[in-house]
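Presented below, as C-alpha coordinates, is a lone chain in the form predicted alone.
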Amino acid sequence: MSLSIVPVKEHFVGEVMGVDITQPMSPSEIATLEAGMDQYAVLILRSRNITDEQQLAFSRNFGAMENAHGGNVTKPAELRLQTGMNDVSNLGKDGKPHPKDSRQRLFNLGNMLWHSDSSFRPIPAKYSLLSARSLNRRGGDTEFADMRQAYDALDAETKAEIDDMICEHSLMYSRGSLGFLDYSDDEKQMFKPVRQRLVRSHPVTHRKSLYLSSHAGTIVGRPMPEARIILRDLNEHATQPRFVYVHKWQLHDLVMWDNRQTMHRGRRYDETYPRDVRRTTVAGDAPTVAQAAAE
(Lines of atoms letter the chains of each structure in order from A and count residues from 1; the text may use other names and numbers.)
(Lines give C-alpha, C1' and ligand atoms only; values in the text may rest on other atoms or scores of the structure.)
(Ligands and ions follow the chains in the order given, each with its own letter.)
Protein backbone atom coordinates (compact mmCIF):
# COMPACT_ATOMS: atom_id res chain seq x y z
CA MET A 1 0.00 0.00 0.00
CA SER A 2 1.52 3.32 -1.05
CA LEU A 3 1.43 6.48 1.02
CA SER A 4 -1.83 8.41 0.80
CA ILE A 5 -3.54 11.17 2.76
CA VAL A 6 -7.27 10.93 3.42
CA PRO A 7 -9.19 14.09 4.39
CA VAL A 8 -10.84 14.00 7.79
CA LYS A 9 -14.48 14.84 7.08
CA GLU A 10 -15.47 18.48 7.55
CA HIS A 11 -12.02 19.47 8.78
CA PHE A 12 -8.73 20.88 7.50
CA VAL A 13 -6.97 17.69 8.69
CA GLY A 14 -5.57 14.70 6.81
CA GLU A 15 -4.96 11.13 7.99
CA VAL A 16 -1.83 9.47 6.61
CA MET A 17 -2.06 5.90 5.35
CA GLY A 18 0.45 3.41 3.98
CA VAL A 19 3.76 4.52 5.47
CA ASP A 20 6.10 2.99 8.08
CA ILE A 21 7.76 5.89 9.85
CA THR A 22 10.12 3.60 11.75
CA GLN A 23 11.99 3.08 8.46
CA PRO A 24 13.93 5.53 6.27
CA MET A 25 11.65 7.63 4.05
CA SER A 26 12.00 7.93 0.28
CA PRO A 27 12.25 11.41 -1.29
CA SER A 28 8.80 10.94 -2.87
CA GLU A 29 7.25 10.02 0.50
CA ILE A 30 8.80 13.07 2.14
CA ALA A 31 7.55 15.28 -0.68
CA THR A 32 4.04 13.84 -0.36
CA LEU A 33 3.97 14.54 3.38
CA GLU A 34 5.32 18.08 2.89
CA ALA A 35 2.63 18.71 0.26
CA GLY A 36 0.05 17.29 2.68
CA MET A 37 1.19 19.68 5.38
CA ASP A 38 0.95 22.60 2.95
CA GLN A 39 -2.62 21.55 2.08
CA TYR A 40 -4.03 20.38 5.42
CA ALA A 41 -1.70 21.91 8.07
CA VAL A 42 -2.48 18.98 10.44
CA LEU A 43 -1.70 15.32 9.69
CA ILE A 44 -2.62 12.29 11.82
CA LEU A 45 -0.65 9.02 11.85
CA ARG A 46 -2.53 6.42 13.88
CA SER A 47 -0.96 3.61 15.93
CA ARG A 48 2.68 4.58 15.39
CA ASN A 49 4.46 2.91 18.33
CA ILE A 50 7.86 4.56 17.99
CA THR A 51 10.95 5.23 20.07
CA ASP A 52 12.47 8.63 20.69
CA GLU A 53 15.21 7.88 18.17
CA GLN A 54 12.66 6.90 15.50
CA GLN A 55 10.59 10.03 16.14
CA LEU A 56 13.68 12.21 15.86
CA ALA A 57 14.80 10.47 12.65
CA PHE A 58 11.34 10.87 11.09
CA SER A 59 11.17 14.54 12.12
CA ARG A 60 14.56 15.32 10.56
CA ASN A 61 13.09 14.54 7.14
CA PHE A 62 11.43 17.96 7.32
CA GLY A 63 14.34 20.09 8.53
CA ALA A 64 16.73 20.68 11.40
CA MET A 65 15.50 20.11 14.94
CA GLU A 66 14.84 23.14 17.10
CA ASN A 67 16.80 23.31 20.34
CA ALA A 68 14.31 22.84 23.17
CA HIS A 69 16.33 25.14 25.47
CA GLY A 70 14.55 28.34 26.37
CA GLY A 71 11.02 27.01 26.16
CA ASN A 72 10.41 26.20 29.82
CA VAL A 73 11.60 26.73 33.40
CA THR A 74 12.85 23.17 33.88
CA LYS A 75 16.49 23.09 34.97
CA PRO A 76 18.84 20.76 33.03
CA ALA A 77 19.27 18.51 36.08
CA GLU A 78 15.47 18.10 36.30
CA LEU A 79 14.94 16.98 32.69
CA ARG A 80 13.19 13.63 32.28
CA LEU A 81 14.07 13.26 28.59
CA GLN A 82 17.72 13.44 27.61
CA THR A 83 17.26 13.31 23.82
CA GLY A 84 16.56 17.01 23.27
CA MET A 85 12.85 16.37 22.77
CA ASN A 86 10.16 18.56 24.32
CA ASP A 87 8.56 16.85 27.30
CA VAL A 88 4.84 17.70 27.18
CA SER A 89 3.95 15.14 29.85
CA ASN A 90 2.85 15.66 33.43
CA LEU A 91 5.80 13.62 34.69
CA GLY A 92 8.89 14.52 36.66
CA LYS A 93 12.31 12.94 36.38
CA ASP A 94 11.15 10.24 38.82
CA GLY A 95 8.42 9.20 36.35
CA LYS A 96 5.61 10.33 38.67
CA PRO A 97 3.04 13.08 38.04
CA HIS A 98 4.19 16.53 39.17
CA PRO A 99 2.88 17.71 42.55
CA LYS A 100 0.05 20.25 42.31
CA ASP A 101 2.33 23.09 43.42
CA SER A 102 5.26 22.10 41.21
CA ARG A 103 6.73 25.12 39.40
CA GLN A 104 7.14 23.00 36.26
CA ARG A 105 3.47 21.98 36.37
CA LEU A 106 2.20 25.51 36.91
CA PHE A 107 4.34 26.84 34.05
CA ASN A 108 3.28 24.01 31.73
CA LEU A 109 -0.41 24.80 32.31
CA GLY A 110 0.21 27.53 29.74
CA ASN A 111 0.08 24.80 27.09
CA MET A 112 -3.69 24.82 27.63
CA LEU A 113 -3.89 28.32 26.15
CA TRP A 114 -4.22 28.80 22.39
CA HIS A 115 -0.71 29.19 21.00
CA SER A 116 1.72 28.52 18.19
CA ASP A 117 4.86 26.64 19.25
CA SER A 118 7.96 28.80 19.58
CA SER A 119 6.37 32.04 18.43
CA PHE A 120 8.39 33.44 21.36
CA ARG A 121 11.63 32.72 19.46
CA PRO A 122 13.13 35.14 16.89
CA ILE A 123 12.85 32.33 14.31
CA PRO A 124 9.60 30.53 15.12
CA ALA A 125 8.99 26.82 14.57
CA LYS A 126 7.96 25.19 11.31
CA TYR A 127 6.41 21.84 12.30
CA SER A 128 5.65 20.11 15.60
CA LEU A 129 5.25 16.33 15.92
CA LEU A 130 3.59 14.98 19.07
CA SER A 131 3.67 11.30 20.00
CA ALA A 132 1.32 9.75 22.59
CA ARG A 133 3.30 7.18 24.59
CA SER A 134 0.80 6.80 27.43
CA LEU A 135 -2.55 8.50 28.02
CA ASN A 136 -4.57 9.42 31.08
CA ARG A 137 -8.06 8.09 31.71
CA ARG A 138 -10.02 11.32 31.12
CA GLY A 139 -9.58 14.47 29.05
CA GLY A 140 -6.40 15.60 27.35
CA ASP A 141 -7.76 16.34 23.85
CA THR A 142 -5.75 18.69 21.65
CA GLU A 143 -7.59 21.35 19.67
CA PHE A 144 -6.30 22.91 16.45
CA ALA A 145 -7.50 26.13 14.83
CA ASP A 146 -7.01 26.82 11.12
CA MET A 147 -5.56 30.32 10.92
CA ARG A 148 -5.93 30.40 7.11
CA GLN A 149 -9.71 29.98 7.24
CA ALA A 150 -9.84 32.45 10.11
CA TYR A 151 -7.99 35.07 8.04
CA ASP A 152 -10.13 34.43 4.97
CA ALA A 153 -13.29 35.00 7.01
CA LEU A 154 -12.26 38.50 8.17
CA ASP A 155 -13.90 41.47 6.50
CA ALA A 156 -11.83 43.57 4.10
CA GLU A 157 -11.59 46.49 6.51
CA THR A 158 -10.09 44.36 9.28
CA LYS A 159 -7.64 42.71 6.86
CA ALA A 160 -6.42 46.13 5.75
CA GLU A 161 -6.07 47.31 9.36
CA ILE A 162 -3.99 44.36 10.60
CA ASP A 163 -1.99 43.45 7.49
CA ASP A 164 1.20 45.29 8.57
CA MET A 165 0.84 44.91 12.35
CA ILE A 166 3.80 43.62 14.36
CA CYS A 167 3.28 41.89 17.71
CA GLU A 168 5.68 41.15 20.55
CA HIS A 169 5.68 37.55 21.81
CA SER A 170 7.04 36.17 25.08
CA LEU A 171 6.41 33.23 27.36
CA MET A 172 6.07 35.83 30.11
CA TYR A 173 2.91 37.15 28.41
CA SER A 174 1.20 33.77 28.16
CA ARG A 175 2.20 32.59 31.63
CA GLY A 176 1.51 36.01 33.11
CA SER A 177 -2.09 35.77 31.94
CA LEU A 178 -2.41 32.77 34.28
CA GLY A 179 -0.77 34.59 37.20
CA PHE A 180 2.66 32.98 36.79
CA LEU A 181 4.89 36.00 37.45
CA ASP A 182 7.93 34.73 39.35
CA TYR A 183 11.04 34.58 37.14
CA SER A 184 14.74 34.61 37.80
CA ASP A 185 16.90 37.24 36.09
CA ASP A 186 18.22 34.56 33.73
CA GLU A 187 14.66 33.52 32.80
CA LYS A 188 13.63 37.12 32.16
CA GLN A 189 16.53 37.46 29.76
CA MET A 190 15.74 34.10 28.12
CA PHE A 191 12.07 35.03 27.67
CA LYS A 192 12.78 38.52 26.34
CA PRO A 193 10.02 39.53 23.89
CA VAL A 194 10.53 39.06 20.15
CA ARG A 195 8.61 40.55 17.26
CA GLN A 196 6.42 38.65 14.80
CA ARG A 197 4.09 39.63 11.99
CA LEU A 198 0.39 39.36 12.80
CA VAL A 199 -0.37 38.22 9.25
CA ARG A 200 1.89 35.67 7.56
CA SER A 201 2.08 34.38 4.01
CA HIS A 202 2.92 30.70 3.48
CA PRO A 203 6.22 30.29 1.60
CA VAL A 204 4.83 27.64 -0.78
CA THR A 205 1.11 28.32 -1.22
CA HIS A 206 1.38 32.07 -0.48
CA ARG A 207 -1.91 31.79 1.37
CA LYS A 208 -2.28 34.36 4.15
CA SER A 209 -3.03 33.38 7.73
CA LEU A 210 -3.29 35.00 11.15
CA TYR A 211 -0.25 34.46 13.33
CA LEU A 212 -1.78 34.52 16.79
CA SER A 213 -0.67 33.02 20.08
CA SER A 214 -1.18 33.48 23.81
CA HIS A 215 2.49 34.52 23.75
CA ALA A 216 1.50 37.71 21.88
CA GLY A 217 1.06 40.50 24.42
CA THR A 218 1.50 43.78 22.58
CA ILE A 219 1.20 45.35 19.13
CA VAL A 220 3.99 47.72 18.18
CA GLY A 221 2.76 51.31 18.06
CA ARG A 222 -0.53 50.64 19.85
CA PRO A 223 -1.33 51.35 23.52
CA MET A 224 -1.36 48.14 25.55
CA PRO A 225 -5.13 48.08 26.31
CA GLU A 226 -5.98 48.70 22.65
CA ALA A 227 -3.50 46.04 21.50
CA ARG A 228 -4.91 43.44 23.85
CA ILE A 229 -8.48 44.14 22.77
CA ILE A 230 -7.46 43.69 19.12
CA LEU A 231 -5.64 40.44 19.93
CA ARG A 232 -8.51 39.16 22.08
CA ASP A 233 -11.05 39.89 19.35
CA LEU A 234 -8.92 38.12 16.73
CA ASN A 235 -8.37 35.11 19.02
CA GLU A 236 -12.10 34.82 19.68
CA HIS A 237 -12.76 35.01 15.96
CA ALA A 238 -10.06 32.47 15.03
CA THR A 239 -11.11 29.84 17.56
CA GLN A 240 -14.78 29.61 16.66
CA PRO A 241 -15.91 25.97 16.34
CA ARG A 242 -16.12 26.25 12.54
CA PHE A 243 -12.33 26.73 12.41
CA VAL A 244 -11.41 24.10 15.04
CA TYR A 245 -10.58 20.40 14.92
CA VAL A 246 -10.57 18.43 18.20
CA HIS A 247 -8.15 15.52 18.27
CA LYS A 248 -9.17 12.76 20.68
CA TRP A 249 -5.96 10.87 21.30
CA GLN A 250 -5.52 7.15 20.88
CA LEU A 251 -2.46 5.38 22.24
CA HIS A 252 0.57 5.75 19.93
CA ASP A 253 -0.99 8.45 17.77
CA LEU A 254 1.51 10.79 16.13
CA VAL A 255 0.11 14.16 15.11
CA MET A 256 2.12 16.70 13.16
CA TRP A 257 1.10 20.28 12.46
CA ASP A 258 2.33 23.42 10.78
CA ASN A 259 2.81 26.18 13.35
CA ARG A 260 2.82 28.78 10.57
CA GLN A 261 -0.81 28.02 9.70
CA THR A 262 -2.43 26.84 12.94
CA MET A 263 -2.86 27.47 16.64
CA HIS A 264 -3.45 24.68 19.13
CA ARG A 265 -4.07 24.05 22.80
CA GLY A 266 -4.18 21.09 25.15
CA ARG A 267 -7.27 20.46 27.25
CA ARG A 268 -7.52 19.60 30.93
CA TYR A 269 -7.16 16.00 32.04
CA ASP A 270 -6.95 13.89 35.20
CA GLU A 271 -3.43 14.72 36.38
CA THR A 272 -3.38 12.04 39.06
CA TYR A 273 -2.57 9.58 36.25
CA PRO A 274 0.58 9.61 34.09
CA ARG A 275 0.35 11.22 30.66
CA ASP A 276 3.45 10.80 28.52
CA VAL A 277 3.46 12.80 25.28
CA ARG A 278 6.70 13.80 23.57
CA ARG A 279 7.24 16.51 20.98
CA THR A 280 9.86 17.06 18.35
CA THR A 281 9.97 20.50 16.78
CA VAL A 282 11.26 21.30 13.30
CA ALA A 283 12.99 24.67 13.30
CA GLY A 284 11.86 27.50 11.07
CA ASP A 285 14.27 28.94 8.55
CA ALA A 286 13.68 32.70 8.83
CA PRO A 287 12.23 35.35 11.16
CA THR A 288 8.86 36.84 10.27
CA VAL A 289 10.28 40.32 10.84
CA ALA A 290 13.78 41.74 11.38
CA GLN A 291 14.60 41.49 15.08
CA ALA A 292 17.03 44.40 15.31
CA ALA A 293 14.12 46.79 15.90
CA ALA A 294 13.04 44.81 18.96
CA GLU A 295 16.30 45.24 20.86
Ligand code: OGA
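Keep in mind that what you see is a predicted model, and the values were worked out from it rather than measured. Residue numbers count along the first chain shown, from 1. If you superpose the two forms and keep the largest set of C-alpha atoms that fall within 1.5 Å, you have the rigid core. What changes on going to the form predicted in complex with the named molecule:
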Second form
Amino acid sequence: MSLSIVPVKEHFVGEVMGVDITQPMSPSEIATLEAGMDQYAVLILRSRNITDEQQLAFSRNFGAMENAHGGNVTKPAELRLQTGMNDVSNLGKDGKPHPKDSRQRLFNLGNMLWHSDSSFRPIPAKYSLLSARSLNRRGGDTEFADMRQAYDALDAETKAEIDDMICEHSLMYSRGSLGFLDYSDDEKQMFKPVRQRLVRSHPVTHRKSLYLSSHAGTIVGRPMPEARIILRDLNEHATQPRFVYVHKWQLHDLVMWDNRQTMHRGRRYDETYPRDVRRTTVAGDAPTVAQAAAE
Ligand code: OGA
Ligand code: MN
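Next, report the structure of the form predicted in complex with the named molecule; the form predicted alone has already been given.
Next comes the full complex, and the chain you just saw is listed first.
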Protein backbone atom coordinates (compact mmCIF):
# COMPACT_ATOMS: atom_id res chain seq x y z
CA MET A 1 0.00 0.00 0.00
CA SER A 2 1.46 3.38 -0.90
CA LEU A 3 1.53 6.35 1.42
CA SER A 4 -1.59 8.50 1.49
CA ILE A 5 -3.02 11.17 3.80
CA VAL A 6 -6.65 11.14 4.82
CA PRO A 7 -8.15 14.38 6.21
CA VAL A 8 -9.23 14.20 9.87
CA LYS A 9 -10.00 17.89 10.36
CA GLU A 10 -10.29 19.81 7.13
CA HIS A 11 -7.13 21.64 6.02
CA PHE A 12 -5.49 21.07 9.42
CA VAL A 13 -5.11 17.43 10.53
CA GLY A 14 -4.46 14.36 8.41
CA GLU A 15 -3.92 10.67 9.15
CA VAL A 16 -1.10 9.01 7.27
CA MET A 17 -1.86 5.59 5.81
CA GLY A 18 0.40 3.00 4.27
CA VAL A 19 3.63 3.77 6.11
CA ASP A 20 5.70 1.88 8.68
CA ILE A 21 7.68 4.41 10.70
CA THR A 22 10.00 1.75 12.07
CA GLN A 23 11.42 1.31 8.56
CA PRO A 24 13.63 3.66 6.50
CA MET A 25 11.61 6.07 4.31
CA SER A 26 12.18 6.56 0.61
CA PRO A 27 12.89 10.10 -0.65
CA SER A 28 9.45 10.24 -2.25
CA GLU A 29 7.75 9.20 1.01
CA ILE A 30 9.67 11.89 2.89
CA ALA A 31 8.68 14.48 0.28
CA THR A 32 5.01 13.45 0.56
CA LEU A 33 5.13 13.74 4.35
CA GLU A 34 6.80 17.20 4.19
CA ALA A 35 4.22 18.37 1.67
CA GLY A 36 1.50 16.95 3.94
CA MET A 37 2.92 18.90 6.89
CA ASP A 38 2.94 22.10 4.86
CA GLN A 39 -0.65 21.55 3.80
CA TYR A 40 -2.13 20.22 7.06
CA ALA A 41 0.28 21.15 9.92
CA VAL A 42 -0.64 18.10 12.05
CA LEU A 43 -0.21 14.49 10.93
CA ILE A 44 -1.18 11.34 12.83
CA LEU A 45 0.72 8.12 12.26
CA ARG A 46 -0.59 4.97 13.89
CA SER A 47 2.19 2.60 14.75
CA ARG A 48 3.23 -0.44 16.67
CA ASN A 49 5.70 -0.09 19.50
CA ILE A 50 8.75 1.90 18.46
CA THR A 51 12.11 2.35 20.15
CA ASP A 52 13.74 5.72 20.84
CA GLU A 53 16.27 4.93 18.10
CA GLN A 54 13.47 4.33 15.60
CA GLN A 55 11.74 7.57 16.60
CA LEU A 56 15.02 9.49 16.22
CA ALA A 57 15.75 7.88 12.84
CA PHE A 58 12.26 8.70 11.55
CA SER A 59 12.49 12.29 12.86
CA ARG A 60 15.86 12.92 11.20
CA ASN A 61 14.17 12.54 7.81
CA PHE A 62 12.88 16.08 8.39
CA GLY A 63 16.06 17.79 9.59
CA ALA A 64 18.57 17.87 12.41
CA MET A 65 17.39 17.35 15.97
CA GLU A 66 17.16 20.45 18.13
CA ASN A 67 19.60 20.72 21.02
CA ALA A 68 17.33 20.36 24.06
CA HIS A 69 19.66 22.29 26.37
CA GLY A 70 17.97 24.99 28.40
CA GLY A 71 14.41 23.77 27.89
CA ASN A 72 13.67 22.60 31.42
CA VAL A 73 14.81 22.49 35.04
CA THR A 74 15.77 18.80 35.02
CA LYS A 75 19.39 18.23 36.05
CA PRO A 76 21.42 16.18 33.52
CA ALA A 77 21.91 13.41 36.10
CA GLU A 78 18.12 13.10 36.52
CA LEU A 79 17.32 12.62 32.83
CA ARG A 80 15.41 9.41 32.10
CA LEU A 81 15.95 9.44 28.33
CA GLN A 82 18.98 9.74 26.05
CA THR A 83 20.14 12.96 24.39
CA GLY A 84 17.79 13.93 21.57
CA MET A 85 14.67 12.66 23.36
CA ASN A 86 12.46 15.21 25.18
CA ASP A 87 10.81 13.54 28.13
CA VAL A 88 7.22 14.81 28.23
CA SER A 89 6.14 12.05 30.64
CA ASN A 90 5.43 12.42 34.35
CA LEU A 91 8.12 9.86 35.20
CA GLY A 92 11.43 10.08 37.03
CA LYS A 93 14.54 8.06 36.33
CA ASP A 94 13.15 5.30 38.56
CA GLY A 95 10.15 4.95 36.19
CA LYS A 96 7.73 6.22 38.85
CA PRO A 97 5.49 9.32 38.67
CA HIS A 98 7.16 12.43 40.10
CA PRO A 99 6.18 13.26 43.68
CA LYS A 100 3.49 15.97 43.94
CA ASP A 101 5.94 18.61 45.14
CA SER A 102 8.69 17.78 42.63
CA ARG A 103 10.07 20.91 40.98
CA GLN A 104 10.37 19.05 37.69
CA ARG A 105 6.69 18.11 37.83
CA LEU A 106 5.57 21.65 38.65
CA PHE A 107 7.68 23.11 35.85
CA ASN A 108 6.43 20.53 33.33
CA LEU A 109 2.80 21.40 34.13
CA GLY A 110 3.47 24.37 31.85
CA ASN A 111 2.92 21.96 28.92
CA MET A 112 -0.78 22.27 29.74
CA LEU A 113 -0.73 25.91 28.61
CA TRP A 114 -1.20 26.63 24.89
CA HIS A 115 2.26 26.96 23.35
CA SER A 116 4.51 26.42 20.39
CA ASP A 117 7.58 24.32 21.17
CA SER A 118 10.82 26.20 21.70
CA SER A 119 9.37 29.62 20.95
CA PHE A 120 11.68 30.63 23.82
CA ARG A 121 14.73 29.82 21.67
CA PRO A 122 16.28 32.35 19.25
CA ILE A 123 15.74 29.81 16.45
CA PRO A 124 12.50 28.07 17.36
CA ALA A 125 11.56 24.50 16.45
CA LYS A 126 10.28 23.29 13.09
CA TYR A 127 8.49 20.02 13.83
CA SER A 128 7.73 18.10 17.01
CA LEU A 129 7.03 14.37 16.94
CA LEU A 130 5.32 12.92 19.99
CA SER A 131 5.08 9.19 20.55
CA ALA A 132 2.73 7.61 23.08
CA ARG A 133 4.52 4.77 24.87
CA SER A 134 1.99 4.35 27.65
CA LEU A 135 -1.40 5.97 28.16
CA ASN A 136 -2.90 7.30 31.33
CA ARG A 137 -6.11 5.96 32.85
CA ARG A 138 -7.85 9.37 32.66
CA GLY A 139 -7.45 12.42 30.40
CA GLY A 140 -4.16 13.37 28.76
CA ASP A 141 -5.57 14.40 25.37
CA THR A 142 -3.38 16.75 23.35
CA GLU A 143 -5.06 19.70 21.64
CA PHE A 144 -3.85 21.59 18.57
CA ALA A 145 -4.88 25.01 17.29
CA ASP A 146 -4.47 26.10 13.65
CA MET A 147 -2.74 29.46 13.77
CA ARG A 148 -3.14 30.07 10.03
CA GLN A 149 -6.91 29.86 10.18
CA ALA A 150 -6.83 31.93 13.37
CA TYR A 151 -4.82 34.62 11.58
CA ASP A 152 -7.05 34.55 8.49
CA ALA A 153 -10.15 35.04 10.66
CA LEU A 154 -8.89 38.32 12.18
CA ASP A 155 -10.41 41.52 10.85
CA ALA A 156 -8.29 43.70 8.56
CA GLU A 157 -7.73 46.38 11.19
CA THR A 158 -6.39 43.91 13.73
CA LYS A 159 -4.15 42.33 11.10
CA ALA A 160 -2.68 45.74 10.26
CA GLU A 161 -2.23 46.55 13.95
CA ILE A 162 -0.30 43.39 14.83
CA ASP A 163 1.55 42.61 11.60
CA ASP A 164 4.90 44.02 12.70
CA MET A 165 4.68 43.39 16.42
CA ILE A 166 7.63 41.68 18.07
CA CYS A 167 7.11 39.67 21.26
CA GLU A 168 9.52 38.49 23.90
CA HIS A 169 9.29 34.81 24.83
CA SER A 170 10.70 33.06 27.88
CA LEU A 171 10.00 29.94 29.90
CA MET A 172 9.87 32.31 32.87
CA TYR A 173 6.76 33.96 31.38
CA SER A 174 4.86 30.71 30.79
CA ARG A 175 5.83 29.23 34.15
CA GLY A 176 5.44 32.58 35.85
CA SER A 177 1.82 32.71 34.74
CA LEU A 178 1.30 29.56 36.84
CA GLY A 179 3.05 31.09 39.85
CA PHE A 180 6.32 29.23 39.31
CA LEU A 181 8.62 32.15 40.06
CA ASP A 182 11.79 30.89 41.74
CA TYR A 183 14.81 30.39 39.50
CA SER A 184 18.50 29.98 40.20
CA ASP A 185 20.91 32.48 38.64
CA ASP A 186 21.88 29.86 36.05
CA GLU A 187 18.23 29.29 35.13
CA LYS A 188 17.60 33.05 34.83
CA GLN A 189 20.49 33.22 32.41
CA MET A 190 19.28 30.15 30.49
CA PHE A 191 15.69 31.44 30.29
CA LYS A 192 16.55 34.96 29.10
CA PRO A 193 13.77 36.28 26.84
CA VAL A 194 14.14 36.05 23.05
CA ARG A 195 12.32 38.02 20.36
CA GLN A 196 9.82 36.57 17.90
CA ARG A 197 7.51 38.11 15.34
CA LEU A 198 3.85 37.90 16.31
CA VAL A 199 2.87 37.22 12.69
CA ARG A 200 5.11 34.91 10.74
CA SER A 201 4.88 33.43 7.28
CA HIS A 202 5.57 29.84 6.31
CA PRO A 203 8.81 29.39 4.33
CA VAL A 204 7.17 27.10 1.72
CA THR A 205 3.51 28.08 1.47
CA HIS A 206 4.06 31.74 2.55
CA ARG A 207 0.83 31.52 4.51
CA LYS A 208 0.76 33.85 7.47
CA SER A 209 0.06 32.60 10.97
CA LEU A 210 -0.22 33.99 14.46
CA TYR A 211 2.92 33.07 16.34
CA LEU A 212 1.50 32.88 19.84
CA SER A 213 2.72 30.84 22.77
CA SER A 214 2.36 30.85 26.55
CA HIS A 215 6.05 31.79 26.54
CA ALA A 216 5.21 35.18 25.00
CA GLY A 217 5.11 37.70 27.84
CA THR A 218 5.77 41.14 26.37
CA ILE A 219 5.39 43.09 23.14
CA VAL A 220 8.32 45.34 22.33
CA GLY A 221 7.40 49.02 22.79
CA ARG A 222 4.11 48.35 24.59
CA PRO A 223 3.41 48.80 28.29
CA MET A 224 3.08 45.43 30.00
CA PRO A 225 -0.68 45.45 30.75
CA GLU A 226 -1.44 46.49 27.19
CA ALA A 227 0.82 43.76 25.79
CA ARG A 228 -0.73 41.14 28.03
CA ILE A 229 -4.27 42.12 27.05
CA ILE A 230 -3.42 41.98 23.36
CA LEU A 231 -1.81 38.56 23.78
CA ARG A 232 -4.61 37.23 25.95
CA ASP A 233 -7.22 38.42 23.52
CA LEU A 234 -5.44 36.86 20.54
CA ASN A 235 -4.99 33.59 22.44
CA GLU A 236 -8.69 33.45 23.21
CA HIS A 237 -9.48 34.11 19.58
CA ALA A 238 -7.00 31.50 18.28
CA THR A 239 -8.10 28.68 20.56
CA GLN A 240 -11.82 28.73 19.78
CA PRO A 241 -13.13 25.21 19.14
CA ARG A 242 -13.47 25.90 15.40
CA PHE A 243 -9.67 26.17 15.11
CA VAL A 244 -8.90 23.26 17.47
CA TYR A 245 -8.38 19.54 17.01
CA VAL A 246 -8.43 17.29 20.09
CA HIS A 247 -6.21 14.23 19.81
CA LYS A 248 -7.40 11.26 21.85
CA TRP A 249 -4.38 9.02 21.99
CA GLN A 250 -4.23 5.39 21.02
CA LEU A 251 -1.23 3.48 22.31
CA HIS A 252 1.81 3.88 19.98
CA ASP A 253 0.36 6.81 18.05
CA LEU A 254 2.95 9.24 16.77
CA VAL A 255 1.65 12.75 16.17
CA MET A 256 3.81 15.28 14.36
CA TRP A 257 3.09 18.98 14.11
CA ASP A 258 4.56 22.09 12.58
CA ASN A 259 5.36 24.52 15.40
CA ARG A 260 5.49 27.37 12.90
CA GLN A 261 1.77 27.08 12.17
CA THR A 262 0.20 25.61 15.32
CA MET A 263 -0.08 25.80 19.09
CA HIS A 264 -0.76 22.82 21.30
CA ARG A 265 -1.38 21.90 24.92
CA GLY A 266 -1.67 18.74 26.99
CA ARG A 267 -4.79 18.21 29.09
CA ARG A 268 -4.81 17.15 32.72
CA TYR A 269 -4.59 13.48 33.64
CA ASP A 270 -4.18 11.29 36.71
CA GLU A 271 -0.61 12.08 37.63
CA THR A 272 -0.45 9.32 40.23
CA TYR A 273 -0.31 6.93 37.25
CA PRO A 274 2.24 6.95 34.41
CA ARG A 275 1.77 8.76 31.11
CA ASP A 276 4.81 8.10 28.96
CA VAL A 277 5.01 10.35 25.92
CA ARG A 278 8.35 11.09 24.27
CA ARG A 279 9.13 13.92 21.91
CA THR A 280 11.74 14.43 19.25
CA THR A 281 12.13 17.97 17.99
CA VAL A 282 13.33 19.01 14.56
CA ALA A 283 15.35 22.22 14.69
CA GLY A 284 14.16 25.31 12.84
CA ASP A 285 16.49 27.05 10.44
CA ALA A 286 16.00 30.78 10.99
CA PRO A 287 15.00 33.29 13.66
CA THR A 288 11.59 34.88 13.05
CA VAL A 289 12.72 38.45 13.73
CA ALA A 290 15.07 38.37 10.75
CA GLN A 291 12.12 37.46 8.56
CA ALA A 292 11.07 40.27 6.28
CA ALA A 293 7.77 41.79 7.32
CA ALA A 294 5.31 39.05 6.43
CA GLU A 295 3.66 39.95 3.14
C1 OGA B 1 5.00 18.46 23.86
C2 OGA B 1 3.76 18.81 24.62
C3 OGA B 1 1.66 17.96 25.43
C4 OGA B 1 1.16 16.64 25.88
O5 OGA B 1 5.26 17.27 23.70
O6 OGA B 1 5.69 19.38 23.40
O7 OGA B 1 3.54 19.96 24.89
O8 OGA B 1 -0.03 16.36 25.71
N9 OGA B 1 2.95 17.79 24.92
O10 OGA B 1 1.96 15.87 26.43
MN1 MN C 1 4.96 21.24 23.70
